[in-house]
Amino acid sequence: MKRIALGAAAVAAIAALALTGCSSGGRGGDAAPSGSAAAGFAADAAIGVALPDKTSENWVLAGDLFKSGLEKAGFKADVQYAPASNTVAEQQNQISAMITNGAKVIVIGAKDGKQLGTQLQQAADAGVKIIAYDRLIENTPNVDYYVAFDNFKVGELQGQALLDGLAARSGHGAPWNIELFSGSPDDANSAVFFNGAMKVLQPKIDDGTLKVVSGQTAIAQTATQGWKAENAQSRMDSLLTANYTSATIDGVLSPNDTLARAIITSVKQAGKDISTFTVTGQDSEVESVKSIMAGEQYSTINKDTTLLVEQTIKMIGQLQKGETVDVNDTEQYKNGVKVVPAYLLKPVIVTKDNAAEAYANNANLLAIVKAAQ
């Protein structure tokens, strides 16, 4: 979900989409109307963007793109990050301040999607529209739209990539010994990724193709608090010590690139052969693309942040004009209170074999790929 530099043309394209409300060309599927439109608001209104932290490349990039794109479109952009301390209170305070300061729409990449009910009720009372960005906000009726890549599909792609990598890299046939990792339990996406992957992997566990040697297959057992690399590495260290002193570990389901690299570090430090090991990822982080091209990490997912921000700003532009907001999914994302109308973009699996094609429009990552070829 990375694009390290944004050119002037891309900024202009984002601004044009916000001002014209034009179609996004099917990037997330054919759009369908969400239902009733908003009443509209001033073209130079304040727009709040509340993002969770700066610990991941994609969040830093998203903040930069939102600020540039919203301002080019004529809005007043208030982009803020919660601190990396994993406390939710600061983001709650930021959202409340955005409402008080007159924001007409607030885009929220939730620090903890289960703890924003009070703030979103405040927003609803003030007539502020809420767009959940990348992470679904749960247990409240006051989420108007959700924009993200198709996260269940991400999980399915990761599960299939793990199977493909095991067959290609392990040097032997089934059964293969694997372990499972999932994301932070305070991120609603974690379960969606994991469930998508398990749709692919569970039948193979059941028929003996895959063996989870530790027996840890429940999401509560596989979770990585805070999406922190050190937590993933510590758990992997423990799994290797307890289960793989003599057994071979063939692969690991990792939900993102940061955790994948931590898992690889653990496997290396345990003296295991990384060339026959398969680990998945997500986000196309620079270091993981390098790792893939070096033959270490097997796969990642390309989720282009530019496209996600572009779609979000387009939706804001539609709200500003009082137009019907485009969505393409009205069934999948149930937040515990309602089904949130969503616009889903298509993720792309990336391995060493298709990296040049996958990053053809990303000069920075394409340069890394070509340098390694």
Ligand code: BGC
Given for the second form:
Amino acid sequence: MKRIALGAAAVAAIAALALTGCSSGGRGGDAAPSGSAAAGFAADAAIGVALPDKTSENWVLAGDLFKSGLEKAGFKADVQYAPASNTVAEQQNQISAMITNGAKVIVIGAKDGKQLGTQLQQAADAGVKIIAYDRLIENTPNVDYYVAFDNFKVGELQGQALLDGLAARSGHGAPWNIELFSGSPDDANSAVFFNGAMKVLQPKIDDGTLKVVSGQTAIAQTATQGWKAENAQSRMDSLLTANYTSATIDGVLSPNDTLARAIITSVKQAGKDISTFTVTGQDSEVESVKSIMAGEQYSTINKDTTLLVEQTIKMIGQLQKGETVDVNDTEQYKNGVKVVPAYLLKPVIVTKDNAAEAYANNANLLAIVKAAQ
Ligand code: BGC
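Having seen the form predicted alone, can you show the form predicted together with beta-D-glucopyranose?
And the full complex, kicking off with our chain again.
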């Protein structure tokens, strides 16, 4: 009985496939080349948004903007965060549930971009399109698009800001003593930020302008598990104790604002002078913008979440109508299996000097800048 039932199902499936082939005018989703459109779907379809745990303000803001923006565009929005514990497994479950519940597109800010292969195969089998948001998803052919700020450029800007800050704040010329921090190893962005920064910093380490006193320059040595502030603070505490009881620490490469503030706390607690110390950041978090205006943190990066969410919703709209999806990079983001067609936005470096201009369109941050001026 079982054999016969299976056989019948297979025959039905083949017939359905043949029918689709005849009637779809050659627009089958699987056959579509990178960057081109899949067949459209209902204008009020469900769209899933799976975001990681809330390791920085931008993730919190993105969730709110996706919910309101998708609903305004006429879609049903299913926005989920992975909880802080058991995050990877929970995010996998959330994505599977979105597929089962009939989402047509799922936007994913991955907790661990290397561990979604099974779920994305399930999505591809169900004809669900996947957009990797901010973080690339790796080792799977089933990621259709990537939308992010140019992460390598973020790293380059951070590296240059560190050099500029050292020259402006340290009160002395080269050589400068520095330490390096990178983000969480399970986030594909971490290596891209670090490599971008090292493109600028490595030649200066090689020619003696910069001295990494601890000798910890390999990315694995600089990693901050989970992007957690407490991990950055304890590594900074150890670095200071081991290397800087008599030597001066002039600066630190920090990949984001949360870690920058943890590093500042550590440096202050060690009784070091913060006014001659340079630390970089990223995300334009409220507390870091205040810190920059107060002359503590040196720089951050403005990656306007509003623009990134708007661009993602625009791409979803194009998929819905069966139009060609906007991409502006088809070379850089190799995920181990394919080059993922990407739409990259431009990050902006922010210091005290250009903060008013950089946040001209952000009433909240602009008010902080104006209040401090
Ligand atoms: C994002 C950063 C953020 C970090 C920690 C990265 O993937 O690009 O903006 O600071 O995750 O949440």
